[in-house]
Each structure stands twice: as structure tokens, then as C-alpha cells.
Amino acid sequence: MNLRPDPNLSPSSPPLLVAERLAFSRGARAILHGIDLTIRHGEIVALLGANGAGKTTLLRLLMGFLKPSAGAIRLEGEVLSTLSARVAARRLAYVAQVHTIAFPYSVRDVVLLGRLPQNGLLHAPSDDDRTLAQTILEEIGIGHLADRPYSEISGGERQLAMIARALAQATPILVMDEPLTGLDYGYQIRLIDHLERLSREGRCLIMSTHHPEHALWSATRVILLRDGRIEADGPPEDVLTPDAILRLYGVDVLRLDGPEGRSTFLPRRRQIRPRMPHK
């Protein structure tokens, strides 16, 4: 059973996801303004911005969980709002910042929930589904937790279980809201390596993060969001500059370029400034 997206898809293939002049308001407060995005196969898109910039709102709009105040979203050429929840779940998987499981499931059972969009509610998981779930757990480093109750593992391990559940959906697009939050350093590096492998296989990943280093290490594209607008969009090495970090977070940094593209930022102590207002 081949559950991987076609690795032969090229960047010239039709876009997977397109947002056109997307806007969102909550009451009188405008949160997003005129967002234009085109997402293609094999991209790892990192979304950065300060708290309140609109990152989570944008991701929830792209998933269809929120209705835009203006603009439209197209998923593989079809208007997202016209698709049923099950059809959309076969194309888009989501990992939220906060998640709860009310029932005493094992970690393996949580991952198998990701097969529901493919199988439907009335079909029990197949042997292939169980093999897939165990393979994904092994690939992200928590295969040893498969039989443990989800409620009894650590917060970081729960985050990895939810990522595994999203991967089990086998969708061409994976949307993740701060997926590395709560993971220890080893899990962070292993997950970044796994996401890079998925990208090479043709899957598209869109993730928000508060860590510019993670974007430098793994993303093929970085989008900076400030005050609900896209301020920059391009290759990480071009977009993630010390000036950009200062504008977003009000912190003066040095960018240190190490071997194999593993760059990092070093804050200048005692040079933290107020965030610059958007002009």
C-alpha cells in the first residue's frame, strides 16, 4: 500500500494551496489583511511572527476551520469552503498547539485516528493501517511508546503522537502550529530531519515557529508575518536577517553561519529594544 505523495512531482506542478487576498476580522478588530500565498509540492514553509501577528489565525483559515472575512482559498484547484470535512481531511492534516484526548487511548490508537478520513468511521483499522502507524512512530523516535496510554506520557511525547496521527492521514499537505514546542533537543532535531525527508518525497509542510534557527535549518521558504500582513516571503537565508529579527521581535542579534547550513542567532545582551511598529 503506497501512502506517500508522488516524489516525481516538480515545483512546476500545479500549486497545492492558493490563498487570494485573504482577510479575517474578529468583531471590529482586523487580524489579517490581504494575504496572498501560493504553496507547492515539496515546500517546507516556516511562518514566523511575534505573538499576536496572526500566525495561528492564518493556519486555521488555511485548514478551513475559520471562514475568511474576504478572499478565497483553493485546495488543489477547488474552493476549500465547498469541500466536505472528510474530503478536506484527505488533503490537509493539522497539528494544533493545544490538544486533548478525552478517552484512554494508547499512543498507537491515537495515531490510528489519522486513518479515519481514509477508512471512514465504520471500518476498523486494517493490518496495513497498524503497520503504517508503527512505522511512523518508529520514524519519529517514539515507537517504544506505542502501547503506553496517551494520558501517561509527557507533554513533548504527546506532541509527537499528534504529529504521528497527522502523518498517518497521508495527506499531501501537513499544517503544524509550533510543532517543536515542548520537544527536547534530541526530538527537535530528529523531527526536523524527518520533515526534510517528507519534503524530498513531495509532501508540503507549513509550520509556524518562534525559533528562527529551526526555519534556517529546515525550511525551503520563510514567511514573516507582522501585524496581520506578510512582510517578507522568500528563501530562509535571504529573509532571516538580523534586521528582520529586530523588526519582528525587538531583539538585536548576530547571525552565526556554521557548517552544513546550520546557522544560528546570538542575541546581543543589553541591546533589546521595543518592537518596531508596522508602517
The other form holds:
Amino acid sequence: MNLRPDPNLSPSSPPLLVAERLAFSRGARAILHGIDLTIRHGEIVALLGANGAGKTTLLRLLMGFLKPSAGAIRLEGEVLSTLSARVAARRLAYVAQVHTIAFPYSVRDVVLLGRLPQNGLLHAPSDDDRTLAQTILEEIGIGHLADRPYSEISGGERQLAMIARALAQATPILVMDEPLTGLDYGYQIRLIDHLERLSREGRCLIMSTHHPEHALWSATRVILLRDGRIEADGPPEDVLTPDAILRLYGVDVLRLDGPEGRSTFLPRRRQIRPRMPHK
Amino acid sequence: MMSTLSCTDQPIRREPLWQTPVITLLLVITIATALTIGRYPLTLGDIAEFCLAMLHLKPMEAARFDLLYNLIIEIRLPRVLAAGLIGAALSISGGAYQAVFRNPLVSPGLMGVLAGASFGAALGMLVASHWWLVQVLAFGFGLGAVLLGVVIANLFGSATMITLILGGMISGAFFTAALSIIKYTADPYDQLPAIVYWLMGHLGGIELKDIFVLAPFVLIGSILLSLLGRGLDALAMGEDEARSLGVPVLPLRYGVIALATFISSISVSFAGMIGWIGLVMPHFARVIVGPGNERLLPASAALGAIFLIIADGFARNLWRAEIPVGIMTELFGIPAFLVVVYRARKGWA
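Please supply the coordinates for the form predicted in complex with the partner chain, as a counterpart to the form predicted alone shown previously.
Now the complete complex, all chains and molecules, led by this one.
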């Protein structure tokens, strides 16, 4: 059973996901325009932008949940909108922002749903699937929650369960909308570690985040989204400058470069300047 | 990633299921017991003896055989089977609706099927002299009301969960108003009591030949719904999640609504308005077998059958005259609903 994407794929392999001149508008309001993206194996792409910049919309477009008003998305060379839901689900997995379920499914059952695209609607998960689900839960640090009802665990734990479910899909691409939000500090750092491990296996991760530090620590590539456009796209240490943070959030920061190649931002005292005016 | 593989050398197996045999046994006991009660009481021994005689395994005196044949096969069995099938249909369609709308407090009437069927039946009693026409109109308007709700939902732009509920509410309100018009214009001495009685729900008029119509639809519908159970589990995670799991959300949603509407509509056309089963029984099933729809839906059907057979047993025998079974399900349903709300409230936080 091949559950992992091929680890031998190098960054020089053909691109996994390509978006060309992507645009999306709701009524007369343009939300995204002129988005060009090429995403390859092993990349961890962090999407940063102020509230309302279009991060979630872009992720939902990449998933095929929304139809672009212009442009196209190609997944391993094939146009996303022509793929069946099940075929797409074997290549793309998705973690939404924290949500609730009305019925008391166990965490294990939620994770096992990740095997649905492989098994099809009519086949029950196999014993191998169960073993895989348990392994993923242990790796992500919530093995002890496997038998608890999803509706009764905390928001952060639910987020982790949803990530585990997406991992169970064993797709080459994992799209996550703010996966770190709502997790306690320990889970955040451990999840960042885990994401790095996944990318070393050749998986591609695309996630939005509100914390520039998270992007600095986990991403191999950062995309800054502002007013529905890509403002910058490149390695985190190049893109995430104090100047960029100021333009994006209107916050004045110092960047401190520490040991082990890690950096952090320190907001200066007395932030009185307003956010940079839009356009 | 595999490097941190921990205590999972043993494959994780699913636990053995005790629920299926227990529920099946309960259903058989309920049916057998229901056959014994009535104006002419029988014992379970009589039933067993008669079954053996039917199978030519044990001889039985001809006069006694004829009596039992009349009592069991011609009178009681159609009624008990009808109660079982209709209870199953209402309960499983309630469970299916709850899954599609991701809400444990939804009943089969949500999309307007009951309002439409009531209107159709009342219209039939107003204009027609044939009982079969009443049934056809009830069935047709039950489907029509849901279809109207779906059309209205699409007028709002897209058929999301919310627009479907709104569409169903509007369609239901329309047919409720139309029903009032019919009640108002109906002959108060003859037609109006018939309409009111029909709206209370009844199993009295059902004959063996009706079972042959009802059974295939309810059984096939229930099997199809249960087969879609895993897709419904994915849908319970949310629309985007279901799509990301490769589930075709819109076809699944419409398919399940169509199947649930079809079997609840056909049940209503035979038995009138029987409330609460579709709301309450899926909850009991959820407590027993868990929320996974592929097991929950068949369990709901079985429990719905058991519930209506018992309710009908009381309806037939509690009083000298028969009590409409819809009243019984309401009386039993209210305390059951309290239990349900008490349990469901945990998820409301």
C-alpha cells in the first residue's frame, strides 16, 4: 500500500500546482486579481496578509471550491475544474479554519474519513487504514484522543484532528487555512516541526497564517497578499522584512536574527501609526 | 514520519458488533408480540404453532388453522407490517435529513413533505370519491412540495443548506395555508372530519396488498440511503470538507433528499400524519450504534419500526375504540424528545 508521496521527487520535478492569471470577484467586488503561482514538491508556502486580503479565498480557489472568474489552475498538468471530486481529493487535502460537527463522531472516525478518496463511498476502512489513522494521531500528538467524541474535545484539539484527517488522505498537496491558530504554544511548535518533516518527504504544504514568525520558522517560501494581489513572493528571510510587515499590517517591528538560523519580530513600543492606506 | 511509529505494531481492528443481532432480535420479538394482542388474545405459543403449521412442519386442526390464518395473516400481519414499514421509513428519512442538514433537531417534515402530502390528501377527499386518488394526491403533493422548496432554494442563487431550509419552510407554509383553505371550504359534516381524522395518522385501512406496494419502496429506499451513509458522514464534516474528501456534494445532497422524501411521502400517503418518529428515533439509534450513518440509518429504520409497532399496539388496544396512532406517537414522542434535547444540548456549546 503506497500511502506516502514519492520521497525521491526533487524540487526540479515538474510543478505540482500552477495558477495562471487567477482572478475572483464577488458581484462587482474584485477579491483577487492577477494571481500567478507555481508550486513545487517539498515547498512549504506560507500565505500572509491582513484580514480580508483574500487568503481564504485564494486557498478555496486552489482547492476548486470556488470557480475563478478568470484564469485557470492546473494540478500536475491537468486543469483542476475538469477533474472529478474524487480524483482531486487524492491529490489535494484541505484543513479549514476550526469548525464544529453536530454529531459525536470519534476522533478516530473523523481521521478515517481521510481514507474515503482512496476507498470510495462503498468500502469500509481496512485494518491498515485504522493502523495508519492511529499512527498519524500519535505522530501529531493526539493519539490519546482517538476514542473521544470530536464534538467534546477543545477547539485546538479539533484543529489537530482535522489536520490528522487531511494527512490520512496521503495527498502530495496539503492546503491549510490557519492551521496554527487556536493551538497552544507547545502544539504550535510541534506542528511546525512536523510540517517540516512532511515537506522533507516531498509533500507540498500551502497554508495561511497570521503570525509572521510562523512563516519565518516553517515556510520555505512566503507569499504576501495585499488588496487581492501578490505583493511579494520568495524565501522568508528576503520577503519578511520589517518594511513588509509595516506595509502589510501597519506595525513597526524589529527583526532579530537568532541562533540556529531562526529569527523573530519584536513590535516597537507605542504603535500609533494607522495601517497604511489602501491604494 | 514513519520514524516515530509508536505502539501500533498490532493492526487496529474494529470492535465486534453486538448491536445488530440485539436490534434484530428486538424487532422480531416486537412483531411476534404485536401479533398476539388484540380483541382475541393469542399467546406467543399460538404464533409459533401457527408458523410451524404454515411451514408444514407440524399438523394443525383445520378449523383452528383457519381461525388463526384469518387473525394473523389477514388481519394483524398487514397492520403490524405496515406499522413497521412506515415507522422505518419515517425514522430513516429523519436520520437522513439530519445528516444532510447537519442538524440533530431536523425531522422529515423540514422540506415541506408533510405539509404537501396533507394538502394533497385533503384535496383528494374534497374532490374525489376514490381512496386511491387520495393516496396518489398525498404522495404527489408530498414530492411536489419538496421540489418547490428546492426550486425556491435555487432562486436564492445556490442550493446551500440554509437556502434549502428556507425554501422548504416557504413551500411548507404555502401548503399549510392551502390546506387551511381546503378545510374551510370542506363540508363540515362529512369531509372535514375525514380530513381531520386523516391528519391524526391512522393504520386501520391497510390491507395485505398495500404491503406489496409499500415494502419494496421502503426497503429499497432504506438500503440505498444506508449505502450513501459514508458520504453523509463526510458531509457532516462540512461542505468544503466533504468536497475535499472527494464527495460530490450537490448530487449526494439531492439524492438523499429525493430518497428520503420519496419514502416518507409514500408512507404518509398510506398512513396520514404520524409525527415525532423521524425526529426522535434516529437519536436513540445514535446512542446505540454511534453517529456513523452507514450503521445509524439501518438502526434508525429498525428502531422506528419497533416504535411504531408498539405505538400502534397501544392505539389498537388501549381503548374500546381505536385511537389514531399519530396521537400515540405524539404522546410517546414528547418525553422521548425531552431525552433527546437533553443529550443533544452538549453539542450546542
